[in-house]
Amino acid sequence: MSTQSIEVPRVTPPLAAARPTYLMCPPRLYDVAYVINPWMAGNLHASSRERAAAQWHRLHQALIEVADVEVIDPQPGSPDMVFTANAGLERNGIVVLSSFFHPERQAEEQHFRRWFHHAGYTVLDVPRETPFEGEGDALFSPDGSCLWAGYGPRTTRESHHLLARAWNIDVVPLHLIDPRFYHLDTCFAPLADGYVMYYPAAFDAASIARIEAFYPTEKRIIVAEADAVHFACNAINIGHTIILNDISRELTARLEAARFHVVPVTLSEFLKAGGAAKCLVMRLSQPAETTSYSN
């Protein structure tokens, strides 16, 4: 199947699944093999693949309690494939495939493209000159009314119009200004019931104004730096369940007060590469036709 240009595609939305579906990649080949973000500095080859596997499996077990999981096999030379959120952005059977900013991750694109084609998705490409890093930098609001899209370290603002055309949706740009929070999903999480969890210092003033214009004060869960650097915002939210890395008692209490069930999963090995729970999954609104695909 050939890759289509990013024009308005004609795709019939699939029937809604009873449970959400996510794509994961086992960390069999995971390693901090290069430095492309501040978290990787000082952690070259410092991660334990055994501990990473145990942590990944605990996340997988927590996830399958509330969702279905599809699996893509890791491929040699792409140690960051485990972070499937960066593979692309999917909705209604359409995947806008990532165009990675760093050459170190660009080899992943071919592997994810093959998996999505094989699974029956319509795959749209983004030009190399306008990098876009998938669900890492683009998050649909839970009600589907808008698409929050980060830009700065990895994704260009120029790529946002391609996302707007792919789904005919309003795109709200958010400028990331702290290199530690190089993807939107590391510092911003739209949650169920109209809540949002975010770390304000990661954004410029105009972006904060956009967030505050959308979310009323009582729906904003502001994360302190101590929790932000443990990637508290890098959370998987399914209904009233939130699965995330270890966080403070104070933030746990704030989430519970908003009637969320907090499921902590230690993900310290993945923090060494700059990722946590949300980075390790990609939301799929159309169930795939296969549970595994190898190249």
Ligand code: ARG
Contents of the next structure:
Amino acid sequence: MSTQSIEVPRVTPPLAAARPTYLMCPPRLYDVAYVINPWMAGNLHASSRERAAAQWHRLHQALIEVADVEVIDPQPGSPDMVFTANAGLERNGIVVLSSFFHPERQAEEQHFRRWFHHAGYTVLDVPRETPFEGEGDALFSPDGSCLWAGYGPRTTRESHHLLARAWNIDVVPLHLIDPRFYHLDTCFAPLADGYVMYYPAAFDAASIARIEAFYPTEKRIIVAEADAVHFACNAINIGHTIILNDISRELTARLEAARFHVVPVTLSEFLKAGGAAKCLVMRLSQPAETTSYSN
Ligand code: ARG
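Would you mind generating the form predicted together with the named molecule now that we have the form predicted on its own?
Below, the chain from earlier opens the complete complex, with every other chain and molecule after it.
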């Protein structure tokens, strides 16, 4: 029996491309200039701009092997702007702009707003009373069927309603309970082929139950504390490539057994501010989605 399928494009994003696109911000003005998470404590002004630049450059190099990269200029007074994952969350040409919990980062909002506006995105705002910290706390499942959204230290659970409405999508709330893992992308990474990599102790029991209800045991890649504190879960996954900070041989082997190609990039200078690979990029415009009809 022959089946004819018609590809019906849904919303076409303005920057749609065959390869995924990411937004990065060079670390020319990067600094640990205040303490808003446990990693920054004891690291005030302790990072080297030179080393940070070299590490960021290597991440950029690794990324452009498999993706396109857009760059936003850093701005004075916003030393954490390198962590573009916190600019907002984008899909189908709509950006829900972050409303930062800490005043220290709120100045970034205007810069990101301007960039998204110029790039042709529709920008949606989140009220100041219900903070939301972008892709740092909200991760689409690779098939786009649901949005995993963290809350607690930064993002409020109230802001999740706005995300659900923006994309008409199911939002699965995950409660973050360990101050070291204050953003969802520091302890949870949905991966290709239906895998997930996460650090369970960062979540409350109800959240773990939600993760386990979604992912069968053999698809769960559990990260031990020693790797979690090296930001192993803060991984960029593109197809079968995973770009992340240095991790243990055990975890590398586990990922390779799941047929991932692991690309380690040392990001020690950024760990001092509480971020690593995934924090330093923001995904732009998922490939245009298509729905197939058969007749
Ligand atoms: N110093 C930054 C902060 O505390 C680091 C942000 C890391 N970003 C992330 N997506 N986890 O806000």
